[in-house]
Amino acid sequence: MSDIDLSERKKQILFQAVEDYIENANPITSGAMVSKSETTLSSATLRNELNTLEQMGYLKQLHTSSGRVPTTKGYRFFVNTIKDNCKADLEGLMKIKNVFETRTINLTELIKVVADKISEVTDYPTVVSLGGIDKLEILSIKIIPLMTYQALMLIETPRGLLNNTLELQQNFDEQSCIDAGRVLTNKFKSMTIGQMIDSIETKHQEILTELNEYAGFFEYVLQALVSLTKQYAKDGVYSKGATKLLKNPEYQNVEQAKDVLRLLEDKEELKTLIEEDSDGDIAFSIGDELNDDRLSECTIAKAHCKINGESIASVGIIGPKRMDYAKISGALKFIVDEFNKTDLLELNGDNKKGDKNG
């Protein structure tokens, strides 16, 4: 049976049921229906109306005798209903606003910054996944002296900048961190990183032949280039707010959230859950959906974000399966649209574009 099914008095009178208990937790009565709202119909009649929605699916009591609860269908019917009726914390969204107009701020630290700020305006647990970084194709590699016995490591790709500092045993002057760039780019431009990585081992002994004299400096600057690429093409996945999800009424019993909490551990698993492909470019995923016993009572709302057309990150929202769908989608349009105005250029404070010899 599907929602066409449902009369207009029904879809009514559920999305009232669903939207009640959002915001309150508290099972759906025909009594509480009728004191909230402004129906003309009893509360016998409404009664009448929930059992048959029941008996469709929609809803579902917990206990004999007590008030009923949205089901997975139930949530589904209400997310399908309000999807181009989204709400906007605009204090809140201007936080993460803020964020892409920091010109100076790198790719990998916007994704970090945008996983804290998504979690503080939503207030439940967010995953962020910066994907496909083994495919990025290399444009060049910079090696920039900072204090002593440490220097940064720039790679820059169509998406921006991969960055990692550099520890040293001793000091290298400006010169010869300029020399250690601009061999790595000539051996390694245009591959991707997965290649590079791949490569990385044969391409050794021929750097450390060409550069004798620095050696010592090459090993440093390779082991932290393997570090650095397996870490993005591997991991490059960003979580924050694991402990909102105990604010929410399901899950103050440690017990009962202990299995999402561990979930939101699993950098591996999360990645596989946000990154799945979706119908456009915001979706919610509502308890049996998941096919995940762990997560039959929770909701991930998930959103592809893209930089030029390309797909830069995965941004995952996970909560009870009575989260705010509302403020969630229009919190996941907003981050959406902000990553496609995005110049990666300016992103990363690149001064290429007047700079011809650089």
Second form
There are 2 protein chains.
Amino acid sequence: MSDIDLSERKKQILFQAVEDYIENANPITSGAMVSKSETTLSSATLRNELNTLEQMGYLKQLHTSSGRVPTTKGYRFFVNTIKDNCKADLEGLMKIKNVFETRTINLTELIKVVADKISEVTDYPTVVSLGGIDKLEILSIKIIPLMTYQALMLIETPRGLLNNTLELQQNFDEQSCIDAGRVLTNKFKSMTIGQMIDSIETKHQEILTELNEYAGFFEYVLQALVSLTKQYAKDGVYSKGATKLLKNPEYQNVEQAKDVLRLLEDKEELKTLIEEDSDGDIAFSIGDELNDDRLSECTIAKAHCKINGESIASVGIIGPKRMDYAKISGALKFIVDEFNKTDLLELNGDNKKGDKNG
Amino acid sequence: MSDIDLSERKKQILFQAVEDYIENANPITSGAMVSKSETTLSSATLRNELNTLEQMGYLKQLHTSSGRVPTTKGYRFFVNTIKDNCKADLEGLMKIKNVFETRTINLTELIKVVADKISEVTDYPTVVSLGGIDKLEILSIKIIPLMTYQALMLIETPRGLLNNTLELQQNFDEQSCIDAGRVLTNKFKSMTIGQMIDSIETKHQEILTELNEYAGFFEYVLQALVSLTKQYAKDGVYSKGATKLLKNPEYQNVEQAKDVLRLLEDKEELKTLIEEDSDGDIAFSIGDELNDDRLSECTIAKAHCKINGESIASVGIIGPKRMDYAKISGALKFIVDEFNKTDLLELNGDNKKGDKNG
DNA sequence: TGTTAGCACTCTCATTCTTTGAGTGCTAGC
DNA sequence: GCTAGCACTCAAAGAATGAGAGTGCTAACA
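Counterpart to the form predicted on its own, namely the form predicted in complex with the DNA:
Complete assembly follows, chain above in first position.
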């Protein structure tokens, strides 16, 4: 994948060509590059170089007498080159800083705020998916009885609240619920949600005995936990700004846009697409690299927010291959950094985290 | 607004013409109507009638030698005629029946389910907005302390849960929170949320004294209540299936679709649009009747779900003027009926609602 | 008086042909 | 190795044409 066979001059020409194309959406022509004084070479020499770059697979012509557009390989070269050189509207993003620091915010709320802001700043459709709630640590479990034979189950995690409704067969009084919550907290505190579910499934009988007094609850809790995971698989995806796609000239034709827009409405598909692993925290999948006909003209930029090396949430930005890579790369880097920062804060002991009362 | 000046024959021709156009999107021509044996008249006679209908403002020609399409007046005639004669995929809708009966479901969850289902059944973009939470009755108020100087505030209503996070200056212990919740419940139970806010604002000092022991909380609760109303103004709108608009031939041009699609992403605008009052439970606003240039080619079908005559939630279906009025009318009627049915259930005392324990 | 057959007229849409010009590749000379 | 110059290519836009779908109008008929 290295571009060793490119002379320094070719690299420079190619970079400028792609940059130009990203900005203007007009095929790259020798004349235009000369008149923009992007080079001191003559248009004829440039033509030779562009011709060679085409033969090497970085560019392609739509027809004999047209300018050239980048191929996936061309974009890939460009992305690898700008990698550490990104611009972004950081000021616009600053506003979500405090959202990361507010831990009690509902997790589905959190991903909304993040997606809204990134979509606003980048001007592309943005998807955020909550991928690994099973890796979140349990801080406390609370059960709140409601009228009508139901109760609300709350799980506090360092990243925010998870909640779910429990169906009961009888009404329990408030104190029983509080006590049950306390027992469950003592039992599962410091485990991850995944570990808790594992533990419940493997040591079912053992725990049931241990929880003895609240065994009645326990059956419902188990049930609620399973459906909670399901629930978050569905609710844990939020997409914003789909129609921003239509601003781009490549989507002036409804037929072209339809497939992508429909995908942007399909939460389940989005989830698998965005959470799919990629090397590095931030990665771009360009056109055919996505192995999906509907997306052959798209690029998806992905970032994974991790705790202890495991992905908790994934952010995806979807646009045409001709997207603003530098800006997007900057925005995603900001998010990942902020996420890691609050992560550190937490490990070192956040001074706002006072005495607990569970 | 009456169509008294129309002969029976003209009414029949007009109705069939509009019905045809809604189904096929092809301008109505005398030839086509004859060959579909929708009439025993000759095409020439039909042409005379269509001509008259055009002069009366029910139809219009795009150009001299083209067929005719309905005007807003034409659609309006059609809608008024089918009013009580609607077809809908009721089986598909049946599935949401139980959602209405589950009271503890989070209200923002409820509107999602409803919008998803209606959009699926009608195949049009659907918006549901929670318009009148201030008219909901308070069943109980609960405060749940969390770590990190915050608490969760829950308000139970006959329609579902409302929740919000409270910022605290100090950590309160669990028992204080429960007690405070109980006191607040006793104080505000059976009031509507609107009455509670009123009461808090006018009798601020009085209540503060009354709540004496929990006065510390009270300031935060007030704050939380205000932001709760704001929060639901923003979160209380859910839109589904925007891209379904693109299935319709009138939106094959991106420029045409853009405005409406953008509107479908703007929650605040949607809210005002959908909640706007209309006569009757179900109403259609056709094209220019909407007084909005962006929507001049759209129809919006609205339904208001009411409790004691006041609108709590509004459902809107957005499509081209050439939308399937009968199907949509049926779907909306179903929703309104179901809503009223559970309302009644509740007034008569739901047998599932057991002894309370607040 | 209402209905209809027949015909002239209109206007869009698809097709074909032409022209224009932007852009390339190649070659010969610097 | 670079570049001026020229022949060549091809898409895109415009003009011309014909077909056909549909109308309005008129005159004749029941």
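Rigid core: the largest C-alpha set superposing within 1.5 Å between the two forms. Numbering follows the first chain given and starts at 1. Because the structure is a prediction, the values reported are computed rather than measured.
After core superposition, I'd like to know whether Cys177 moves between the two forms (criterion: C-alpha shift of 2 angstroms or more). For Cys177, whose C-alpha is compared between the two forms after core superposition, the shift is 2 Å or more.
Ala257: after superposing the rigid core, is there a C-alpha shift of 2 Å or more between the two forms? For Ala257, whose C-alpha is compared between the two forms after core superposition, the shift is less than 2 Å.
Core superposed first: is there a CA shift of 2 Å or greater at Val114 between the two forms? False for Val114: its C-alpha shift is below 2 Å.
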